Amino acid sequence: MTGFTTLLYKEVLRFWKVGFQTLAAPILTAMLYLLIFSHVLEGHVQVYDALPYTAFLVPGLVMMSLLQNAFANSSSSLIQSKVMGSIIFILLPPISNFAFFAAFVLAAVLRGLAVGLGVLLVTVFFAPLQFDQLAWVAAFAVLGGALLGTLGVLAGLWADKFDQLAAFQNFLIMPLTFLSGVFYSIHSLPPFWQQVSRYNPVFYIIDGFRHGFFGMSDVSPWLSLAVVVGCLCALTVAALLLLGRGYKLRV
């Protein structure tokens, strides 16, 4: 395991040393976003019953966040050592297709969660919170990390040049976790658009993330573990397909 814990500590390493641009610019961005919708909407929009708006918004704001900051870590992480061409000297030394990946993840992870982190303790004075179930709010908060910064390995993987990973992040994954539920509830959408939205994972994500702070979600929060385990078990294999072929890594 010594090439598993090295490698992730040169990734955690990578984002904590320019912590301003990767932890602090996010978490910045968050409190604009609150600061503004609530401002706007607060008094406006009803959800679940006599639920602030802000309130509502906060863990919204906390996941796209988490979400956005895990995919970050890895794609980059990948498409950095390949355009550079430093790839070379973590696929040299012996470490397991198992260990490479666990360690983009893993510290995927951990950057999602500081960002998440951070932004949950710049929101709370902005609105009353409650952690209903602290086992829900762990549980998707590691487990969405970890669905995002697969995903970012796979981008990574695919991505030849900083354009196309531009473009993967831009036309997926923004759309993903903007319309996910983060700024309203899917029950204010008209029909169509509710069923459209259930085929977003991300929802599932968040949904059950919300539902760990205030025991409220528009699904039941097994149905969205289901979901983002499944999602997470699949591209799990996929991106450990791709390595045990050397996909876009070796020539």
Contents of the next structure:
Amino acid sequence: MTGFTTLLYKEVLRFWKVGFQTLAAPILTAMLYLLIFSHVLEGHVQVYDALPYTAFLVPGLVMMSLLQNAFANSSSSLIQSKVMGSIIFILLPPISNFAFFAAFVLAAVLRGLAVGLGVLLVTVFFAPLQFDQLAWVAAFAVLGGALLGTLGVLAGLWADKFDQLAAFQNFLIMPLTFLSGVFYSIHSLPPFWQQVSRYNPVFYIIDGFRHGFFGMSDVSPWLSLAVVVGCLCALTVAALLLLGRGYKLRV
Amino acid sequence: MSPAIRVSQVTKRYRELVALAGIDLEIGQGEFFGLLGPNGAGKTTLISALAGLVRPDAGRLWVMGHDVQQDYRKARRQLGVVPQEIVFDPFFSVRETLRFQSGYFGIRHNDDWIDEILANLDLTAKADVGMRALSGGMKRRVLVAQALVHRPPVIVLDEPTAGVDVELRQTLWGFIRRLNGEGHTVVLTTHYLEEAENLCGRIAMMKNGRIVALDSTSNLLRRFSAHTLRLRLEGGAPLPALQSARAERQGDHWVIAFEHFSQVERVLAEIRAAGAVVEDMTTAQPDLEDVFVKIMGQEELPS
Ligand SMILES: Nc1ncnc2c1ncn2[C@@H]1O[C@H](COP(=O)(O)OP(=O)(O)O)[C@@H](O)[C@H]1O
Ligand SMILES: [Mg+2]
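And the form predicted in complex with the partner chain, for comparison with the form predicted on its own?
Full assembly next; the chain just shown is listed first.
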């Protein structure tokens, strides 16, 4: 257990020490999105009845920041220690694969939550904060962070170089998060793209998360929960299998 | 009592390249053991297999009786490895680095031992300095410290003195010798053969993924190297035929190998009896470099 808690603490300290870059910067980015999109689109886009666009936008932005930072944390920590060689410090000790995995994912969740919370606090200046069911908010925040943190572990294991990781981020993570209904309700999309969105797991994370705020969503939060938990289980199994085989770590 | 290290039939290939070609090796508890060989011989690969960083294609390895694959938790607890490459985590200070390393091994409050290691490696003044700000030699010391946080009974150092100043070498070997004296098994690779000769009780020499010589240091020296007497006779005269030793010509000098100093007396007597006069004479000790060159120059030993 000490091995796990130490690795978790180390991973948290790692992003905390460079918080300007890992926490403040993404919060600022989200604020800029909010500023611009809400200013340009408020009054032009009707999403749910009687819900101002800016208020609709807030949960999506919070979740997008949370997810991107959760992914960034585990993936960049892994690739960095692989490239620098310092990964051996955690390969030499008797840390189990599960503890290894859980520490990286949990640290990713914590970074995601910190950024998400920061964004949420900033948005208070733009739209009144409202919660319908806090339990859904918390559940999707943690599960979404865990899902992307796990994806980050997979990407960090797979990538040998920083540019491979950047490709993963640009060609998978960004499209998945942008095309998930952060900025719109998928009901405002043409039927074809509505259908495509339903294959995007991030759509369910954001939709379920939004349900916690407004009690309204495109699909049932229970369906979203099932999809997210299903994906998380699948990716967890994949990550543990790779770790068990020592994929790219123990050659 | 199980051996500190046991390696059985270990092979490892990287595509066509055979990095380890069937290694068998046993190192007893408390030994100070040297693993020598030219670059690319497979030393680091063998150490990595022992540490679980490399998975052998075949064969098994044990540390203090624990299989490094099946019983990896126990095996890793018994082993401290100083890696060949200087690696570090730039985010943390020396003390943080060592506390984390302790934690990874399941040790919570380790500051007393950490302080002792720091003092022994002359690192105390750098304890709170960030890793990024340390010189190469200092980073190397931290790597040694990291390998020792969990007081491993078996310590493996992979070229710990490569490119390191004399001062660190002395501090390091002082400390490692002390640990060896307290019962820790030490395995060392180095290119400084003098170092190995002074420190190691037993030596394995590797070449192309095989162990080509394995013996106590004194036996190796005796078998492959000798005391030599180097002399020149007056007027560059040829050496009379000797009964008591073999000689070979080097320029206008003669190099005569002998094992015991009592032989020198006889050699000189024979020369005198033949009417020759010694004009210049020096003696040389056997050394490991000699052994190394001879063994590496040999064709592969029959297996
Ligand atoms: N990851 C790797 N991929 C391919 N070849 C490798 C790898 N690691 C080591 N080798 C090769 O295996 C051989 C043994 O290397 P190594 O164990 O580092 O030798 P030594 O430590 O004795 O210098 C070398 O020819 C080296 O190039
Ligand atoms: Mg090497």
